[in-house]
Amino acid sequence: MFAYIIRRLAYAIPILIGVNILTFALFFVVNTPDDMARMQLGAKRVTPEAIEKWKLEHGYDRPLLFNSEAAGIERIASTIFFEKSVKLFALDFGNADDGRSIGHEIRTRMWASLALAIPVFLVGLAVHVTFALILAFFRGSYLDFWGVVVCVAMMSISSLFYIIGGQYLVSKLLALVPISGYAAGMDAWKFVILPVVIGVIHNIGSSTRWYRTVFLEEIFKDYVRTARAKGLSERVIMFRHVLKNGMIPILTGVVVVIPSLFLGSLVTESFFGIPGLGTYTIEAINSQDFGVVRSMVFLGSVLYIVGLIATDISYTLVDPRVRFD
């Protein structure tokens, strides 16, 4: 297992390596250094001046890729790659083009982006799993036929219909809860219930589909057949055999979004005013901070590398035949 993890983050460097010069690529298609000054100066025409000062003050007077003028190795640590994205590799993550620090950001911001992941997560993974058991339990019944109607039902429905409805009928029309913002400690429930309650119910037309067809392949195994020779009830057959075989394939899969939670919700944070990691993406890319944005897309890419990693390893402690050489 050991000289497995060593080979899958050995072989997580050239892939970190691909994204971050993809991601640098991309960028500076659409944006030169220039194109970057002017939308932070906020004005239509500047002078050159202004734009040689702003790109000099934030670390763009370089050139992007070789510094032809320097000698040795400063041609390479001289230019804005190595500067703005090699050293995303120590987590040195700069500062953005406002001049605050990138790391200490998503340090304050990480909290709330968690308070809200962290909620959606556990109780939506109890809640679906649970629909998705009775639903299995009660196969071929007209309760099944109508859940996976509904099931479809919600998933045709566009994430920003339960946002706005929620809004509007919790916050506005009943007024049990701020419609958008969010406070530090205790009173954060107030602000992260109606994007909990909203975020689990968005999500339970799919989950509870793709558990519901995890558990029905399981019934159909020779061991449930065992089980019903061996006299055992429907009950116990579907909570202690079916349910447990069962969170195999949905345990791995889980996992692998659990990085994803300190990273946020784009939308929901956005809508809600959430101060989080998602709400910070949305606002570099509408500022074109490059800073920001490929600081988030590399701590994505290592979140999510280290999330599939996490997935086989809880593959094998679930399932004992697995192993890794």
The other form holds:
Amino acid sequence: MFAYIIRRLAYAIPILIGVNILTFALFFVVNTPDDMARMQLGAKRVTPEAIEKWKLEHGYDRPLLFNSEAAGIERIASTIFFEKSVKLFALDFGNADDGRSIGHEIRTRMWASLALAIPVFLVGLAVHVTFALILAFFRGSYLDFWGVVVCVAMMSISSLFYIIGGQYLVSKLLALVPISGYAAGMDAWKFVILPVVIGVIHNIGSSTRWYRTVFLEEIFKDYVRTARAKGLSERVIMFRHVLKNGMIPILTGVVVVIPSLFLGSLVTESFFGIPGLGTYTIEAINSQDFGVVRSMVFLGSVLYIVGLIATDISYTLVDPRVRFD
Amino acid sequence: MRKATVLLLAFLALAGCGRVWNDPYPAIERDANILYSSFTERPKTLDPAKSYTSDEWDFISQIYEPPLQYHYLKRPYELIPQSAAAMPVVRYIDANGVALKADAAARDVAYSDYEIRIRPGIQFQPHPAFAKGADGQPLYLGLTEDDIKRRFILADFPQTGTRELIAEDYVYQIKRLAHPRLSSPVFSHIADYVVGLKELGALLQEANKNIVAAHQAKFGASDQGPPWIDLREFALRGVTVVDRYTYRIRVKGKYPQFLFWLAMPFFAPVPVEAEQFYTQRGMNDGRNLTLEWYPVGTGPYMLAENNPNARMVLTRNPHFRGEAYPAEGAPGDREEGLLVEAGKIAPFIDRIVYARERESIPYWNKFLQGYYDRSGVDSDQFDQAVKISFEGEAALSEDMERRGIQLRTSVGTSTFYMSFNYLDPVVGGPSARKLRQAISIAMDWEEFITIFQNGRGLPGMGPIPPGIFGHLEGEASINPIVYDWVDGKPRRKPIEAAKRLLAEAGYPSGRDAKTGAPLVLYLDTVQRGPGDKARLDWYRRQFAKLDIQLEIRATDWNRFQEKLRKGNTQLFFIGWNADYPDPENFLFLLHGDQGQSKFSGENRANYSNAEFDSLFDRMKGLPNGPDRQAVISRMVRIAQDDAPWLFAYHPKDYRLMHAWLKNVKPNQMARNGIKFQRIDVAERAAKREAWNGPVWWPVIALIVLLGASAIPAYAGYRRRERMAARRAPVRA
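Structure of the form predicted in complex with the partner chain, please, following the form predicted alone?
Everything in the complex follows now, all chains and molecules, and the chain you saw is the first one.
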């Protein structure tokens, strides 16, 4: 297994280099270093000298990819791409355009994102799997039919509707929790409870339908019929056998997102005033902060690769037939 | 079971009897004297040499004290001393160094000396930079990297100190404007006036280059901690310390507007110890221990918590000397109760908590719940908050009145305009004057204000907004190219007049008289989303009145700015918000030397008119009075006649505040008025409780419903468990 992980990590290096190049190219197709300087310096009384000074201070005074005026390795090394990208591989994110440490921001903000994302993930998984099992248990009944109809309806509604509707109903009309805001530590519960509930409800439609399909596929397999023939109760069949055997397709979708929980949710964090990494990313895009954008894209890629490896490992845990060799 | 039910009901009854569940603030703050406000954009910098946005000034105006400030109540805006003991004494000097009279003509004045005396005894806020040990030596100004390594926030430096504000602190800050590492946005402009600032900038640039080169040779090119440059070692010719409490600034020529600059944070004092403290190696190494993050001032408040992701907290500066509430105001202020506190010593509020709110819906709802003390009015909430009478008067909606919310309106010191590019061969230059005039008549900005601004604006007659000297009222105020004065009010000229002008311009019925080709004009704009479509369609319809085809060239903000800089536009829409309440700050936007394409200035229309430029140079040095008004009126008339801009509108600002917030008067120029505001904490607590009683019955009903639905589900489950195997369908 160790060799397998090392091999997968080695594969990740060219992927990360590719992601870096792509991010760099896409960003600088849209923005120039002059644009970035203007964005930071403001709209009033910005002189060309001030722009040059800003670029010099922030390391954007060099060519983008190839320095024809330099010699030797400096032709590559003395460029914005090299300067800004190489350190990422040592997880040194550098500073944002406002001079603040990106690493510090990530370390600070990820807790807020996790405070929201982990409960949504765990509670959501439990609720969605339970609902899917219930629908599968009552397959073919009115409950199953109307359950699927409701799921499809819930899938069709925008997440914004759940957020704004939830805030209006629970925070404004019922006045049960604050509409938005955040506090660190144990005080966070009253701010995250509503977004967690909304996050879980919002995903009920798609997740329940998917898990139901997985369980239904399992239910008609031979081993289930054999279990029934042995006289096992439906409850034991569903929870001990069907659930366990349905885990492989579920894990494929679930484990891969676990590392990405760090990255937060753009819309939910914004509406609930939760200072997580989702808002950090969207703010960086709006303010054309290349340092933050490339760091978050890089981090997202790393976490996604880690998630894929973790998914492969998890297969061996739930299915003894899967082996790395 | 019965006991549990009773307990639950008792709990819910108590919950319904006043306990507030949706309070976003800690319970300990419930009866505290705190102002709750919000911010949307995180501040980029709180350094007074760099900060140039209103969002940032909301914070630093409470912390830093420039020598002058705007009177809190009086209108038109009036400058008064803040940290200065009196208004600066101005002396005019000719080219030979001979003193001139106070009314000397601008052409005779080579230099103006502004002598500013500050009040003795003003103390800086508590800060570690001032901390001293038992031996009288600074505790934290000679730290090693190891000393700093374990400290991440300012509170990690437990000892603080203070010292008296002196004239040298103001001089130091003026030198900071030329600091090459700060890139102050106003350096170029101020250096055109303050004697020696440009030379100091060049000198510091050179010195910094050597220092940074030596530093990088030692620590590497990407090191974040180049050493401190002690600006006291660099002389600034035009700025001198006269004595401990007095300093003098020499300005080139006669520039009366310089006084307004002395009311901006750029001229607030910065103590040398603070800069020395923050530039110690390691302070900026991912810790953000910088002057941009932790300001050091003498104002009524100091920054206690800087978490721009969530909230910023200001607390009362214990060393603030106190400031008397104004004893005089504008007409009507006494009737509105704004002079009740006259003479009382401010500040009245202990803390200010600014919470980060990115979205308008939660922000608005929290305001209605009483968790923000004041609010603006978004377009989305306008109809809910405000009703407009048939006479066009704004008043609060019934719901707002029931809550005791107050509405304050004021006309912004801003001008929005649609500009022609004066360098464009079709719409630019004197030859296209009639074409521009025709379009000026056709664009119905009154309709625009009604549709897109909810009526919050005044149609523009010229570049100068109301409330600024030079703006006239009544018949004299109207743009005679576009309006007639009928029945005591302006009336837009009929479209036929515009068509006549268009024909005279060589485009009868919107076609080129020589070629017969239709006239197609291009509007460059920033496309922000589908919501822009209605506005862009409206523009097209206005041009279509003259049979002119308007093509919209939508782009992003960067490309839009680039087009303006290069002059690759025909038409565009933009605005200007005043730096200070003087007509010079608007009329310079049309001065030839400010042409953006040629001189990188702020004249985005690239308009040029020799007479206008000459009058501008004269107007700049005149004191407010009939002479100046005459010059301004002529300049405005030239601008109306040449029509390089379609004067669109001056926005109206609508502010809402709860009844418990007292002494609030909108001030478009100053942001340091919180010190005069007061909160009735008991009233706020009572209202919050009354408005936010939790409603539990739907939750109980939901639980009961779920519980009830579990019964048939369980019955179904049992039935299935007991069900015999069904016969398999018989296959054919």
